[in-house]
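The chain below stands alone and is given as structure tokens, in the form predicted on its own.
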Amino acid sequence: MGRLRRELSLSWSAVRGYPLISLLFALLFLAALVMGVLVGGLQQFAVVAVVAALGSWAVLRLRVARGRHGASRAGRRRAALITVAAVGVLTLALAQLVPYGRAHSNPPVTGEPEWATPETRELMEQACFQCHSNLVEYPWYSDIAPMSWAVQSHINGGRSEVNYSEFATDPGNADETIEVLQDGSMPPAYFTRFGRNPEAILSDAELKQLIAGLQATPGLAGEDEGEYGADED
């Protein structure tokens, strides 16, 4: 308990000694989490944010523990800002050393569905192939962590649900394709935020055409009732 009280006391002293920097910590941490939610990479952004925040806080707490208060207030703030910036840059630099998400693998295509029309495949390629195929075109930011981690995680998750490039050997949840398109859950909202992947946003006419084509594609009909082209008795 004595050690815990000492740590809490030092942390509180760091807050009092560097109030603006402490506020900056909180704001940057929240900003990283919000960005993670918006781009669909919450876990990946949270890891980097936590490491950077804890690293910066540890350095500042150490400064307080050693009683480095001889400099002027402006000097201490400048040193604290440099500390935060340095730890942040170092954290991002170390994140780039993590190999996950850099392979940009596209396994062989083993067999797609027998698409009803060429247009059906083209629309599926626009809306779904970036996460549900072996024909992924990796964006430039997929080389930069933690975005590279988020992109690879989405692709791995998408392929595990349904991979249209391996439909012949493993159709997965392909029979739910029409349902998720109709209810708007695919493509997910974060996939097109900030102007990313604009081709995946289909017009009502394109969506109706796509669903009609999927209803005529073996293995993809699934739940075919809905607003767009459902057969009615």
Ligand code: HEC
The other form holds:
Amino acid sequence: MGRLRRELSLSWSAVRGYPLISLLFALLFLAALVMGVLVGGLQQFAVVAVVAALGSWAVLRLRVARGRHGASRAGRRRAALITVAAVGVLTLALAQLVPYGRAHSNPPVTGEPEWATPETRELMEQACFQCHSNLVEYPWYSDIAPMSWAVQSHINGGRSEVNYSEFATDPGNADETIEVLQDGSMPPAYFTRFGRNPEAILSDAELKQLIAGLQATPGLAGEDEGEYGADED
Ligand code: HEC
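Next up, the form predicted in complex with this ligand, please; the one we just looked at was the form predicted on its own.
Now the complete complex, all chains and molecules, led by this one.
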């Protein structure tokens, strides 16, 4: 109990000692929450922000605990800013060491659907192959964590639902292809946010053309298995 009280009082001194930085942390947490929960798809940034914020806070708290948080306000502020910058850079540097998302895998293509027309395949390539194929062109930012983690998790998540490059051996949920286009849930909103991947935003005419092409492509419409309850999981 005594320890907890000491901890709380230390934290409170840290907040009072570094009001600007504390506000910054509060905003960072809020931003992380908004990105992770509301926007979705970029939770990996939230993880890095939270780790950096907690790390900085721990260092500053240590300074307060040791009574080394500087006499003047300007001195405290400078120390806090240097700490946050240093911990931020260190966190990003350590993030680069995580192997996840580094391999940029593209397993062999075992067999695509028998696309009704070349245009059908082209539109699918434009809008879907970046996550649902073994022909992924990894963008430059997929070399840099935490973006690399986000890209890899979208690709893994997409491939595990349906991989059009392995359609012949495992169609997965390919029979929901037309459905997700009609309800507008694919490509996911985060994929085209911030001006990324504009080619994946299909015009009304392209969408109509694509759906017609998919209806004429075996295995993508889901009629032969029944619209609902086609898959058990
Ligand atoms: C940025 C990566 C990405 C792109 C681009 C993308 N998908 Fe997906 N897709 C996913 C992920 C991740 C899932 C699984 C989780 C989910 O539903 O969000 C998924 C799920 C699916 C499913 C399974 C049903 C479902 O709703 O979960 C289908 C079918 C599908 N996608 C089709 C498509 C089609 C068709 C396109 C192109 C118009 C497309 N996807 C573009 C990532 C992507």
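What you see is a predicted model; the values in this text were computed from it and never measured. Residue numbers count along the first chain shown, from 1. For the two forms, the rigid core is made up of the largest set of C-alpha atoms that agree within 1.5 Å on superposition.
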{"property": "Core-aligned CA displacement of residue 29 at least 2 Å between these two forms", "result": "yes"}
